[in-house]
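Only one chain comes next, encoded as structure tokens, the form predicted alone.
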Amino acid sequence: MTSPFANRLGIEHPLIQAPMSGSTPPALVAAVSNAGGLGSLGAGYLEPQAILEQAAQIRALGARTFAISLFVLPDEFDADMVAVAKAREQLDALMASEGLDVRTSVPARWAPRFSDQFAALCEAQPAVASFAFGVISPAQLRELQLRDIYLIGTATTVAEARAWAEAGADAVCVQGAEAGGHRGTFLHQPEDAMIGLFALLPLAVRALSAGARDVPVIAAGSIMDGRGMLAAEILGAAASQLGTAFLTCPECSAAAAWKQDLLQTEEHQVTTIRSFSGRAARGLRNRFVEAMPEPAQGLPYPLLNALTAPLRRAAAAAGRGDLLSEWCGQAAGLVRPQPAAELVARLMHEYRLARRTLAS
């Protein structure tokens, strides 16, 4: 069974893997492509060099039509650098509180500029390109459109993807507030954009199809199984993103020991944290979550990100996955390990049955 929004696209389901950032190497990508659904790059953290070359990487693992996504950022950013001295001693001395022979330091840019991420997108020209934390130009969507590269938008209220929708995008993927990792909220305060996937979606659906164009809308939102999709499905949505549950796919890059306390996640675990980037994510209240001292977290998304992305790295190698950014979606206990081709059969193979029983 294929849908309108597969046939654009020329995927064979409705199905796109999430793309998270850190999480989602060309082995992953290219697994879900080939297996018939979207694969997505999750590159806001990459430098332009690294997205030419994974997106070639991509391809070379015979990835045909895949998605690149971004973070609407501003190319620089201002930082208070008493507030920054002041996160780094905290952070220094939660490190070293907990065993880590890391530290921080300041690194020499707070992230990669977005137009340069931007271009190096339009050069490695996938079928797709998402984005979050913001609406993109109109240059911008005219660069898009000139190498017919398909634009989706993230949207965590009607506002947003009516914005979305207005700038050109072809579609908008709606945000749960079950939903995993960081939240793409740009024109509310995240508290106020929480809102649960299955209040959205149609909320969204019936104002996106109201205009002079009707704009498909993607679902994200802890959806872990068939049936959450084919739920999706009645209730307006052209596709289903997932995310938590590829996470402990061995293609997957995130820790070991993030994979593994994702086995034993309970549903009370979950939650909303600004410590580890200083912008709103969700996922897994841990060790770092508990122990992370309030100024610090007052520092703005990307500061905080850099600051803490050593300690990160080192609680990985170190197997200390309480001290990691662990993001999942509500539903983190759902997740079921296999290799991503696998995964991607057996969601199908479920939304088929629930679609069968459905009509029986």
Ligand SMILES: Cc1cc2nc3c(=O)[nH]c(=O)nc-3n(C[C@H](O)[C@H](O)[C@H](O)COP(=O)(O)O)c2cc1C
Contents of the next structure:
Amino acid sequence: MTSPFANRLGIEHPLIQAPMSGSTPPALVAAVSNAGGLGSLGAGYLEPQAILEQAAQIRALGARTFAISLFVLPDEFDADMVAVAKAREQLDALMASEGLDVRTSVPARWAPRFSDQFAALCEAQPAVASFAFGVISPAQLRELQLRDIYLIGTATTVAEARAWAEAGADAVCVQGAEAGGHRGTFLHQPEDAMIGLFALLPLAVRALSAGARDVPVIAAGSIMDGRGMLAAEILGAAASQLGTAFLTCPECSAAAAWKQDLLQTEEHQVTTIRSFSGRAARGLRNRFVEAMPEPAQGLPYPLLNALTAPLRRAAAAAGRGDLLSEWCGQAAGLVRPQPAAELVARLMHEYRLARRTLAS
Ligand SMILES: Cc1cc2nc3c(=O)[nH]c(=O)nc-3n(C[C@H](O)[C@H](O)[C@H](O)COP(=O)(O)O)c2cc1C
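Let's compare: the form predicted alone is above, so bring in the form predicted in complex with this ligand.
Shown next: the complete complex, the earlier chain at its head.
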């Protein structure tokens, strides 16, 4: 199989393991890259030093070509401390009523500073950098180009895909509404940007092949097997980016209770949630979501995300999947727990089989 995208990056398969901040440790990233796909380190929540250390660990595990992914955010955030105090009361009361011995606290910083994370990414110099939640500046683009780092921007609408193409992205990853985790949306209200992948992908491919540059489009959103990869290719995708499919790999650091709950997921339980982080994300409707249907006191991202982080860590340690942000895509019911290298081989085998079946 020939893939201009894979050839450009020098990887064997047009298959990307999605960056999943908090759940893509070096062992997973390296296993996927060593198996011929593109492993991605979701570094959205990592401080600069941790980005450098984890990049070094990925390399120490033998991986040469991998991605580091960040959330494009301001460096500082204003906080309405009255709303923060009320949100803390609400969250602490919920934890107490659930018997979990953990309380919120105000963190020193609401999120790592994006400009410092970006500097660390440049220093780590991965083959690929990907970004969500916004577009990087022309100066940041130059920094990546100086280091020959391939740039992937995340879009949830055609307008966002165009914005990334105009900002100089080498490729755009379109995230369909089916996708697990946070919505990458940055130009619209999240509810206006819930476009299914089968609609978004061909629209984006048409838009991005019509401009001065033909920008490859990567497909993300509930692609769980080789058939899905072929379907995405038929609709014009240069590569497929899979997140949920890798969540049940032993190398993935998602909590055991979360992995267990994914095995029993039915699609009607997968919904859009803002109550863990203040930003729309797709995951399982569980006890926390039922008890807290809206963000506490309307707190935005990343404030609410920072407040709930220790609660989610405690819930994971206590085996309480029902109080965790159990992110997943709509097709989570198709997960297949197995080592990442085996999953990559299986996906590519299925892809080739589906291709042959279609051709015959
Ligand atoms: C647990 C989880 C965490 C995620 N974190 C990130 C992230 O840090 N950065 C990012 O660009 N996308 C993130 N995503 C979204 C993925 O890049 C991708 O769009 C999504 O996984 C595709 O849908 P699927 O999960 O159904 O395969 C995350 C997805 C999941 C499931």
